[in-house]
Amino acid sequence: MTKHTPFSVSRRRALAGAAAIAVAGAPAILRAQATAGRLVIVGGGFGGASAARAARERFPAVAVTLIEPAASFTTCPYGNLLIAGRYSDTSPITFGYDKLIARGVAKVTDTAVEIDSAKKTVRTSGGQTIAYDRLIVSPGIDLKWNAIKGYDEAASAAMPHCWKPSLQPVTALTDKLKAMPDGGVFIMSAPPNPFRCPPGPYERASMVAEYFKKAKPKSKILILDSKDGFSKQPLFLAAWKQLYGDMIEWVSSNNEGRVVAVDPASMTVETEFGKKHKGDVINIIPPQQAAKIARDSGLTGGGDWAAIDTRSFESKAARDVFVIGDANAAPPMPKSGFVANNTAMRAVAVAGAQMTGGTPPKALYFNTCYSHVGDNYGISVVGIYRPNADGSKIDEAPNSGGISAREATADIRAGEATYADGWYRSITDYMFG
């Protein structure tokens, strides 16, 4: 079987481009020219890092500060491929901020704990108070502990979620799968909508199956779902049957798939009407909400997600504050790395224009979610979206987007896997290259 790696570090560095070299050579000059205003960004993931790069390039007269506690960022996309054994550790999906700093981004390595939208300041856990003229908040998600009875942070040691790398790396799951006997049962509990990366759980199940097929072929996978359907479902189901036979069983919510309680001691899960399942390895992906800083600062209005003006991603709760990425409510757009990058571009365009006196372009949003289903086998879904006239909602553009063809040749599926690798390489090069 072909060993499939997403990219190489040397290629990532080489693809940074001449523009990166030119900017990196004069960060002090960039800072000196930053007189048009202060843009502060909270969170250094797909949304925040993309916003920092875009602001630095498009608005050189704006001072850009990134508040992010970590020294590096491990991506959720491509984390599932570690499960399949495509690479041995998280180093290929972990990136540092040195290149952004070299471009002139001032990085504050600390945790944002309070946003005062009246004073236009952000306070950090280390006691710094950072003033802004415009603020972009891209903090990602938090998990809803105890939304499933018995599933708290302590329980996640026995039943890992591996859905937030800063909280629990995907290696917590791979280690358990490696220790599992051949013929064991892997159980996944998939969350209700909305949640980070709708195809993510099903790509993960696919990568577990790829690993089992090579290393533990007698094992079984049971997906207990809180929904009656999921993203790219026909494509996943067909691929699972083709590639893995009867190894994977998916149980929908209306067939008693919704997990309501867990018992880590006995390694069992219980569904809505009392049916219990015992697993050797159990992956619980709980319901989600916007990260704590967004909730504590009133950006979610007491709910799970931040309401935004869909034309700009400016918060409806705080003026001059933009909420991008997974933390906002922007259906039907999914919570994905592509959307986080896309919404970062929009927020920067609007915030930068407000500070420099320009006019942002008309809003148009895109999403592509690639999924690896097996070795040299990829599928995708594409969406194109427009905000409505008053910014109250987002509409999917008619007759646009769609999913991969149901009937496709092996070459086409392999091509989609290659396109997925290209997307990942390109977006991480943009953010961190």
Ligand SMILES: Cc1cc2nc3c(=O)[nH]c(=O)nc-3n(C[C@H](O)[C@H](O)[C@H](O)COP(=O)(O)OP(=O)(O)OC[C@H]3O[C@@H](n4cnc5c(N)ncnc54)[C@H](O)[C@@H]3O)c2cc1C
Second form
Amino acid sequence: MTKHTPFSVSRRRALAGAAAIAVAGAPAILRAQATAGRLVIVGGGFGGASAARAARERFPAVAVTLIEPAASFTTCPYGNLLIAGRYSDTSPITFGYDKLIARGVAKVTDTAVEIDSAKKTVRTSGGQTIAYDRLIVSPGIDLKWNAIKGYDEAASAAMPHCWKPSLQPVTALTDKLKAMPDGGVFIMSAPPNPFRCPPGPYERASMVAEYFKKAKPKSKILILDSKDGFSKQPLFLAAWKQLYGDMIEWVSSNNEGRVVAVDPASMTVETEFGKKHKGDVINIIPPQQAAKIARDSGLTGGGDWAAIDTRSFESKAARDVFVIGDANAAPPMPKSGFVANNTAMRAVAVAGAQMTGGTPPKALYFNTCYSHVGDNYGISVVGIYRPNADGSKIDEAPNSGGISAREATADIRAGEATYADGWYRSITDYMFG
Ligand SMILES: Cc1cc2nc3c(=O)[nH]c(=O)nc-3n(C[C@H](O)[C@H](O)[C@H](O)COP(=O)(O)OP(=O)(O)OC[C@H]3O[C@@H](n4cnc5c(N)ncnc54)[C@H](O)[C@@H]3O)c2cc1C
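Previous: the form predicted on its own; requested now: the form predicted together with this ligand:
Zooming out: every chain and molecule, the one shown earlier first.
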């Protein structure tokens, strides 16, 4: 399966001895777990927190260290629902690490700044050097500042992205929407592929429409897109018509939808052939790339995303390093929290087997992307995927997966919204419960 053979018993004993020496000065919790090897995880979001929990449960003899700078994690999923006014602040979508720590995960509250895959260490900005036997990297995305002319971090104060909660909470957008007069124009610039959460911009437009319908019914939504199509497009377009009339207008790339420049001072955006649009609230979702630590450590090979062996999620650039979540390139799987969690399971299964001498099960990957389109109105797309024999690509399993039906009763749409809520509760409970 992977390019490594499982460890022999004598190698495992040697590794266990090395691990015991390496953690001699470590906190008691770390000393207690370290017998079969050291798994270090960079990033405590969907991929990293899932990997930490899975590793503690499946490989209790492996010492698990999670490097994450924040004291708590606010999810992107369900952030859009705050825009609709379904709750009033980010507390329902914010989680602490205390339960993971209680499960025996050693949390290092710091930022990883260097991965030395030859010495098998991670250096943090606080000056710690942490040794690993296997490393899982799940740092998510960075935004590409100035890929849209004029759109840098300063401009994002006037024209929020709200695509990375640690950088800008979704309240940056809700505050502006609340202050906007009825009859105003909300503009969204949707990014080119690949990006975090393919249906996310369109769920967000839906949630803005839900809010406008209740609070500012004369307002309009203009989506300027860098693409000619988007995830679940026919379902979104039909639902928008049904629920919001002509409130939402979507402009594709080939109809001059691609935003190329912004001017925060005049609150205008400019599209490819020089057309300018003025908005009262503007949400720019810029092009994206793997987070800095993945790029700086050579895992992306100078490109935007980390190349991986699709059978294991082990990096093609660094042995014993696994890159999961949004930071890797694993098409046709989307960059989703569901996939980050699912591929965390795979990386842990392979890394854990390598450290303890077992054999990982056959690889099969899943995704479901739910979207809320309105009150009690949900839609979804499901994909089931397999790596190919040499780990160079991922294929959709034949005759699997699917998308919500074009025609469905209100009960079915309401049911999908309920399933979405159940998914969110269960995945966050797995990560942080
Ligand atoms: C609006 C929106 C809605 C979405 N809705 C859904 C949905 O309904 N369903 C779904 O499946 N997905 C959804 N997603 C996508 C989902 O949020 C991402 O795919 C998922 O978070 C990716 O997980 P990750 O582990 O790669 O990154 P993240 O979850 O972002 O976690 C990365 C973590 O790494 C940490 N980190 C970064 N750099 C370092 C470093 N150098 N050292 C240490 N730690 C570091 C960060 O602090 C962060 O905690 C949505 C996204 C958006 C923007």
